[in-house]
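The chain below stands alone, shown as structure tokens; this is the form predicted alone.
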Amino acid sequence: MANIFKLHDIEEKQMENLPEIIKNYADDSKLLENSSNNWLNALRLTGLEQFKSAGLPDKSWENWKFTNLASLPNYDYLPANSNVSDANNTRLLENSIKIELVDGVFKSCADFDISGLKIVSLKSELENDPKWIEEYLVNIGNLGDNPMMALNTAYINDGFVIKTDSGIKVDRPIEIIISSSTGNANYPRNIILLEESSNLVIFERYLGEGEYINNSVTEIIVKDNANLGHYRIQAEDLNAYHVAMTSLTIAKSAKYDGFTLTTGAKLSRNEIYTKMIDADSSCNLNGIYMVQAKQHADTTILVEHFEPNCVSKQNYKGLIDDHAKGVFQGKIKVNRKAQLTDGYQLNNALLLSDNAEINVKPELEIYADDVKCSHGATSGALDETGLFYLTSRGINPTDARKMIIKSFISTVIEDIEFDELKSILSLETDKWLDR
């Protein structure tokens, strides 16, 4: 079949915003492979449109301003597909369900017997029950504002698929390790969905070897009572380049534990936007980055809050070293009918070097009356005071400075409410102290 995608169908404006690995890989045999869904056909479409019209962001767009793709390699990725290696990566929890993604494909899921828990592959899914999924797949908000959910969108074939009956506990953690290799662009489309009143917690790894793109989107859905523990580490390579969007939409008196770890990539933006839909709900996105030699971190955020009596918090903790640049966009709005809002949001950044960089743009939109919102950053160097001090009683300046730091991330660790993976962060945070 013809390729879809040639540059003559691009406006020369937008072909500046093309590197060749967009402008060559995208064709209608790919998007239409295995499936015999007309509405899963048009979704797929609808996205490579939407991202040919609107090309790929740069610093023009308000919430790309600090962040530019144009640095993405300019050589062809193609999508992967089911013939990719298997993997065997070691998992890190106790008594955990294990998942493995590679390069973009559902390939194991460990053996567990747990009655109203469903974990399946998205393309098995699609397969096989496509009516319920189609609801989450298809209602994805308006694509030309986010381009690169419009390519994952063209590229939707695998993922995970989690899924529990309502009122289910499950007392064994899920850890989905999800790997990538050299050459690659990867489009996971991943679904969580919790029924009311049940109760799970999930552990997400992204690791890898060279330089590739991983493109991913997770659509996260907490129903009324339900109660979700979700804990991020990327550590990918540091010549990979990682996009992740995850919408969460939480319900009534539902919570959402949420934490991301960053060191890897020489290019990440993990993107959050959270819908709080009915009242008395909470919702805690926390997260710490830590990047060195050019890296460059994005960490954005909006929180939109319809119904009263809702809180929200966002903490946040980064260390940039070397030539480093991170980025934090945190945006809290709060609607009209959300009264009694309690809305938080905090960064704060130690810059280890001279040459390390932070772009911090913080906002609240508040068209309620009756609510308690607030937000903050900080950005400077080490305390040179307290550095001293501890020179000063014979602690050499190496571990005095990370003792230092140390302490500056503990607080957002100590918050996490899944005790295993403190002691797992611990170990991460210590491994890049030591690099």
Given for the second form:
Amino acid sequence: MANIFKLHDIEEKQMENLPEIIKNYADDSKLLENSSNNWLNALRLTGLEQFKSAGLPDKSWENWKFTNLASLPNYDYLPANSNVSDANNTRLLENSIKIELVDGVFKSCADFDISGLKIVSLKSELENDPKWIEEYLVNIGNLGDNPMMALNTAYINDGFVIKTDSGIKVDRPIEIIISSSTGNANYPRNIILLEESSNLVIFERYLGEGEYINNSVTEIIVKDNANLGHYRIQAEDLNAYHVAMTSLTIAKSAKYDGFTLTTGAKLSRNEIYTKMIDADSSCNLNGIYMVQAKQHADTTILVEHFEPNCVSKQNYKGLIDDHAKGVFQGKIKVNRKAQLTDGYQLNNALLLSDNAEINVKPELEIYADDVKCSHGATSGALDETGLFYLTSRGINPTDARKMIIKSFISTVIEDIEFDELKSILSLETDKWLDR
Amino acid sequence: MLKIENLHVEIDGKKILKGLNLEIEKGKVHAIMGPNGSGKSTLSYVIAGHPNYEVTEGKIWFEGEDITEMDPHERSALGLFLAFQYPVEIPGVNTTNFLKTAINSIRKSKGQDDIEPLEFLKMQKKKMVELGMTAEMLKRGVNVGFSGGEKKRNETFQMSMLEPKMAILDETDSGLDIDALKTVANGVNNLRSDDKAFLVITHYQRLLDYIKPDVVHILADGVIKLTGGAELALELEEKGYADFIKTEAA
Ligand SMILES: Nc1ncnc2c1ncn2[C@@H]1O[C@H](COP(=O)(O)OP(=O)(O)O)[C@@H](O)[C@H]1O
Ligand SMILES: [Mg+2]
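Complement to the form predicted alone: the form predicted together with the partner chain:
Everything in the complex follows now, all chains and molecules, and the chain you saw is the first one.
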């Protein structure tokens, strides 16, 4: 994620001068036992050192103007050990292959009979076949720019690893349920690799109970002509902290359709760094955030175009109620070679209360001369004309309000290329509106 | 059925209606004509209960009930309907669901059960054909991607489905070709009965050839300037507004 943050002015601090909160998160007693992979031990150490020297980002950081992690709880959260209890959450998708992660630990994966599809825990892959994953764990840019990723790296231990072989079209979606419980700091580290011309759909759901931190890093590689649908519902406990970093690499003529629904967590940061490294590929990075009470939901996206003729779309809708805050930072960077880039970015926020707040930072950075790029942001209250139209037909104001809100988010739902998700999102929206 | 007394209306501090009086009896069709910007839409919005229009003086009664302060959905439940001059687009909400919600909302406020789905579909099919709506249009978001004429058709279709006691049609004829105009007029005429009333706002005599009004009013300077029979509309067409209002005022 080297480019998403401007390098913070790091001073080498002595351990004893570190703020209490940093000491707590990086305390020796919490560190993992050495792995038999020396590169992993070195990597964890780098993560730890980078986290200690960088500290937690605050307003003085270029990309953290609107989200302050100094409010992370400063007490003794522990990464879960492997003895976490089983979970048995029900699937939402009828035909899916279910995976469960509990407190950052890969607990189970349903049986499936699809050759060329690999689903394993990171922990087991580190023991059994660490060679191929090393590249995807080590090659992650400057951790000093991204202390939460550095912290995750210090605790690399488990997570999910999903890989399709070339040409494999998986006809069942994979449903990953990531649940967390109170008092934990979870650091799942995940890898999704689609080899050439393979197809896959992944649906992640984040749930939990209590106050905890879920600090995940997911490395995604979509190789030539491959097609990944990647959908997430972040419905963490309203007392939880959710910091998800996604690093996405899209190769030639490949396609990524991504959507995130954010309803949970007291504070969340959904950060996606997309590299379109070869020509003729496309990606959708869409989503909806629905926040209430004093929730804070941050979506930060950088799409970097390196080669010609790629399409990238970011389309987010926000519903912000009560004293909640939304943050949307989206950037499209078009490098010199990336002619004929089609880059699109839009954030529309609906402020449902006088105290609701939205902060947006849209950016375009363009070095090629023949491109089509646009960005836009709107925010405002409910459409009164629409409300009047509906109520004039006899619809009561409560239902009319819901209809207008659902109408507001409908366009971004219609664009999703996985139909089963649409009805799930509709139910989730109803649940949120009826809360 | 509808009685408006000394109605004064402002929007954003601007006085639009200045002591308007109007009474419409059951079974009658009244037409209102008037120059652009004279406040015709304002009047229709105020009767329907648009929250942005402030009634600073005067009262509106519907079937003997003072509705001046009522919410729009309550007025609709009493049997009032407004066909908008500029129908609103509601993406993601299809017309069928929208109408079913509206019908059930109105039924609920009267203590009735939801409409039988089959009965609803039968009624919808019948009126669809009557008003030249297609199944495809009903599946789309309300008014989304509709042409100007299709939107007006949809307004008339909604009116026909909700079967109001009194409907106000705000320039439902503008933007319609002659065939569409006949269809829309037909939709209105099919609803006409002794216990229903209509207020037809229009610029053109043309519509009134198909929907024969009992009474014609001219709205200007925030009041009803002149009231007459169907012949007033013809006379108006001949002389033009400016001339007409001036002579009358003089
Ligand atoms: N929201 C508004 N704010 C200020 N003036 C308005 C607003 N809406 C309408 N008006 C003014 O009120 C007057 C009457 O408008 P309207 O009722 O639409 O006229 P008509 O339908 O007869 O053409 C016009 O002068 C118009 O400009
Ligand atoms: Mg008008």
